[in-house]
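This document opens with one chain alone, in structure tokens, the form predicted alone.
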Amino acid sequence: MKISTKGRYGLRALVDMAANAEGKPISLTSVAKRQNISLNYLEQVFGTLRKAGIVISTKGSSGGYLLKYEAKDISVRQILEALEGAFSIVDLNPMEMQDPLQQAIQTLLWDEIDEKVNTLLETRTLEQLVDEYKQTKDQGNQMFYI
């Protein structure tokens, strides 16, 4: 499985949203400015991230999203799940028979490939992610004078 623009855009507008936040709604228009993400796009994904209950909106002058959660609270696996559906390296077809050899392959392969990869996604927070944004966001801040 390949994650898409939705997958992508969606987690690195969650980051930016949870870094920029401070206790606040934030605009989808200041996130789509900072992050150069098309304001219409991150519409249709926190739509998508509200009715899956990751985000709240507020309406009015001083409106925008909110997560719902803390972002300690919510895993990678949670957005990505929400945006994407399951995570699974191939796609099985019910219907179609397996033979023993192509059991043995997904038995220990493709099962253990989704199981490593889930665990990753599920150990993985939102607070973890942007805890490393703001550490590299500061380090390139950083001015150095010879």
Given for the second form:
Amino acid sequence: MKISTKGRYGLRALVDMAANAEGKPISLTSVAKRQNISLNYLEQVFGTLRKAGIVISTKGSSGGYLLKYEAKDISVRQILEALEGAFSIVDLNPMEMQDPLQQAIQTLLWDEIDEKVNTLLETRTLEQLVDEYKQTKDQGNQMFYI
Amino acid sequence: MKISTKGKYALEIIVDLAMHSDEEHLESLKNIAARRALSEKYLERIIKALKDAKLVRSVRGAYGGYCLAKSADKMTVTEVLNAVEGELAPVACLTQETDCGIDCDTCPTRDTWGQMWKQILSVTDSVTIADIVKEIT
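In place of the form predicted alone, the structure of the form predicted together with the partner chain is requested.
Following is the full complex, with the preceding chain placed first.
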């Protein structure tokens, strides 16, 4: 049970972009370099994020990508749903009839896990991730100078 | 990110065993397979993983069969799923070294994945096999 490559690298790249943006468009080349992700792959990922209405792209020599809304108004759930679909711990086949044993497992476990994880992803915003990222980077820099 | 079919079946088999066997009354592979609508061959593979994890006990012979290796109210869902799925972490880098291109200390997302894992475990650690049996009956 794993988050896909697209979800992992996509979220990481988006946090990097938002942390470095300061209102100006960010080139994918710089994100690719800082995060060590291939440019080609990032172009695909940001294409998906643009279609989902999370980022906008600007053309021109200083063109690049910008967040469409403020980072505090974008939840991690929105981002992951755009990159890999809604979170669900098991695949449900709507045609399949569940017997009482399977229903009990569904109610006690799978529904509970989906609920808890989705609540977490819903309440975590891109802004929180950006703030945490900036803090860890600052700590890293301070340690470098000691 | 999903629990695999194998994980789902393992849980169903354990709950089935909890309902239909005990130390004195072992259950046959054939009966479990019939109730769970699984092939005996596939069932055998899952049971072997559960035996290796010391969750299921088997006795050979004419009166042989299977039962749980410990009490259902002491067996958590995490234990059962770990036996066939490994760790329930949403990303591999939480449990092993991976080559993702950056240092974990500066990763912008690792903490989020860690919290996600915690939420999953908060459910699977707290629900026992006995809880599921109770929910059915």
